[in-house]
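A single chain comes next, written as structure tokens; it is the form predicted on its own.
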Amino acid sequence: MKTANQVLLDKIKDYVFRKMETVDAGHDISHIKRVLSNAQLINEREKGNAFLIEAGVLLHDITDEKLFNKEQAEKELIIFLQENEVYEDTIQLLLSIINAVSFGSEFDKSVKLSLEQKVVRDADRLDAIGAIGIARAFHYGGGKNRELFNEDIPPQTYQSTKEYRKSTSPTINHFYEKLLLLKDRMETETGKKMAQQRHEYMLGFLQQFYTEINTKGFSLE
């Protein structure tokens, strides 16, 4: 017989895939399976809450503003798990979770995460690199019609969230500007372990690229 937490992540799995249908490639249900994947995979050694962090992931994109209304789908969510009797402090808990997932919420350095904040946003991260993560990065930028890359055009550094979501910059940019970025800024040991390779995929995978195009191109450091 199922627990009722897990009862409570089919129904929150439910909700979530019925959301996900219609977003991009890059952030659909797959990528949800995959992340969830990684989070279990960290928590085999970091020993967070099993549930908060499988919850977590399941919905740590339902809100996301480039793929939603977060305000609306904020809402929606609150009665969703409300309706399904959880507790309001296992919701804010949730919604604390699926806020500290997002690169741009980095710029407020005050915020301490918990170890299941730290998981999931991790799990996230590692989807994010590695040939998963450059696929998904072109998939961004085509859907946006973005330029693959301008020698003209050097890489930012943004300091608030609202800069950040408003760059339209090639999508080799997006490398320097956020993907290499990760390696070091991961939150937990097991993480940082699981970074190095496909943090290394993707330095390889641009020294080709500009060995392609035949230009030196932007520095590898």
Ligand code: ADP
Given for the second form:
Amino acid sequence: MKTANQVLLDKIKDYVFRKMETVDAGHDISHIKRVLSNAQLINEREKGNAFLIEAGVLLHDITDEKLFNKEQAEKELIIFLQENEVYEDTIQLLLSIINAVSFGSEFDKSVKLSLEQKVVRDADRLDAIGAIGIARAFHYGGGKNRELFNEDIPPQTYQSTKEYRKSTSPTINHFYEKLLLLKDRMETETGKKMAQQRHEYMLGFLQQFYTEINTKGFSLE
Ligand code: ADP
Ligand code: NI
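Okay, that one was the form predicted on its own. Can I see the form predicted together with the named molecule too?
What follows is the whole complex; the chain from before opens it.
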């Protein structure tokens, strides 16, 4: 017998898979599956609310402004959850998890994260670094026909979400503008450990990249 929460999670899964069908491969269902497995690994130690974490992971990209009309997507999600008799408090908790995940939300430092927000956020960030992170970055850059690397365009630091989103820099810059910063922004012990290993892998990749094209490249210090 499935519990009521398991039945609800199955319905959420169907809802998400349907909505994400048309989305690019950097954000597809396999991303959600990887994030779910990261989150479950992290939560073995953290022991947060497993239902909120799984539902939060499944839904974390469903109101993303880069993929959907955020306002519309949020409205539809609330209606869907209400139709499935999810308590209003739980709906609010889920929305707060979803909204805490994006790298952009980082710029608002006043917010204190709940355990479930930390687990889902770390799990999502792990999927942006390491080998999978490298693959996703070049996939994203390729989709926008960006240069791989341009020695004359140095990496920047962004002060706001808006500035960060406007960036059109070559893909290697994205490593400095986001990917290499993530290991110091992890919230959970397991997340930190996994991020460290993936971080070192990216440094090795960048070193090899610069060696192959015979350039000093941007600093790896
Ligand atoms: P967030 O909004 O949480 O920062 P995104 O949804 O924008 O993350 O990122 C999706 C994936 O695309 C991530 O793996 C991210 O690193 C990658 N990505 C985002 N922006 C760029 C960029 N300018 N160049 C290369 N990859 C990018
Ligand atoms: Ni994500």
